[in-house]
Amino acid sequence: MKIEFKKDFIERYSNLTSFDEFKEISLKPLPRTIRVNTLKSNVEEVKERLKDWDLKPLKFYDKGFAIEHKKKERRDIGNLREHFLGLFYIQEAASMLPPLILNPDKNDVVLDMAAAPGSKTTQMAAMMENEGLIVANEVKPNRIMPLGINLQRCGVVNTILTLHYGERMKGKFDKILLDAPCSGTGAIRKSLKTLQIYNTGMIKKLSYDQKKLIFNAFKLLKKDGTMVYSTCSLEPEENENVVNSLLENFDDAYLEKIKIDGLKTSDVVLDFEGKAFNSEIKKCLRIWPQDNDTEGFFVAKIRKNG
């Protein structure tokens, strides 16, 4: 596959970050990372069972590890017995952040609005110790099966699956995770195809859909409830712009400062293509791939003022 960064992509991203650094890291393989599933195991047991592998703890999460074979003889961690048994979940490091920031507990009723394939759903279920309730929603029927399989493999019993358009859902929830469908420009390292299909028209369409999702998610949130909006996109239109639209349309929406020890972050975008965003956007989290050798990610923590 020929790897080519389009001219408009280069121009756009050169205004957002150091493009040379971004390009260099984007063409390197992602470190393989896993999350210990505490519903079925613990860190000590997983380390003991994976004696042939080096497990390096992530700086910001004690259940997450970078994993590499000691003799460099294999990379197929998905074929390990411990993976089939659900003792760990193969999950990109930055992907573990949204559930950590939402921080659901045993008494919460939680909506995971775009749940498949289940990495964040299973993480939240473990954080809740299989208590409370998670509604794991997906809009595409063909994505429900892998979601259900992952929940079963990980021993999750506090979750129900729904097949629905997120922007049309009803109900009331204590906490909501909206890990929105996005362009994936932060995950180029995982899918170089993103560079081929990239175009600004696609970004505008995604931004429009994301606004519909976040508006309805906020309506479903109980007073004093917490919502996390996240994407693996680095596009301001899909991130700061979407959160800014929420603040413009809902007077009872406000942002909470996000602080994760051990995680390097970058400045958010407060002005894009002639539009100035609310200064509260500074409280959001923007991570470039070169910051922590991960995927790029954006996270906003939103509270509904009671």
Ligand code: SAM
The other form holds:
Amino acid sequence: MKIEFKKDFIERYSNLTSFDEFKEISLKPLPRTIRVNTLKSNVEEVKERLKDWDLKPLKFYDKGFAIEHKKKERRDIGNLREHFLGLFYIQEAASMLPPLILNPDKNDVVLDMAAAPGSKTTQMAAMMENEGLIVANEVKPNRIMPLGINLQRCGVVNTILTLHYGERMKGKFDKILLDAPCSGTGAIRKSLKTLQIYNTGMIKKLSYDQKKLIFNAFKLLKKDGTMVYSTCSLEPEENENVVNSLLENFDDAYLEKIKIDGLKTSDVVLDFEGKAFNSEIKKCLRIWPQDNDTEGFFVAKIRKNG
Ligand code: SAM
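Starting from the form predicted on its own shown above, please give the structure in the form predicted in complex with ligand SAM.
The complete assembly is shown below, putting the previous chain first.
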């Protein structure tokens, strides 16, 4: 496949970061990473069973590991028996951050508004030790099946599945994860196709949809509840702009500062195409692929003031 960065992409990203560094890392394969599923196993057992593989701990999460075959003969970790058994989940390192930041516990009723294929649902279920309740929602019928299979494989029993438009859901929740549908410009290393389909019109439409989702998510949050908004996009319109809209529309929405030991972060974008954003947005987390050799991610932690 011919890899081409479009002119409007280059222009936009050159204003946001060092484009050469971004381009260089974007063309390198992502390190393979796994998360040990503590509902079925533990770090010692997984290390013991995967003796032919090098497991290098992630700097910011003791259940996450970069994994490589010791003799460099295999890359197909998805074919390992331990994967089929649900002892670990193949999950990109940065994608482990939103559940860590939301930090659900055993007493919580949690909504995962855009859940398929379930990497973050299964991570949250493990953090909750299979107690409390998770409502894992997905809008696309063909994505419900892999979500269900992943929950089953990982031994998750505290989760119910719903098939609904997130923006129309009802209920009240202690914690909400909105890992929103996005352009995926932070995940170019996983899918170079993103570069082919990139256009700024599509970004505007996604931003409009993300605002509908975040507004409803915030309405479903109990007073004093916490919510996390995340995307694997690096577009200000899908990130800072969406969070800014929430702050403009809801007086009881507050941002909490995100700090993760061992993770390099970058400055958020505080003005874009002539619009200045609320300076509170500095509390959000923006990481570029070149910061930690991961996907790019944006995460906001939002509290509803009681
Ligand atoms: N959280 C998932 C994980 O970690 O495995 C990844 C979620 S993916 C970024 C976004 C998901 O949102 C997709 O599965 C997509 O089908 C779903 N989606 C798109 N529009 C939606 C909507 N209006 N309501 C709920 N889910 C939606």
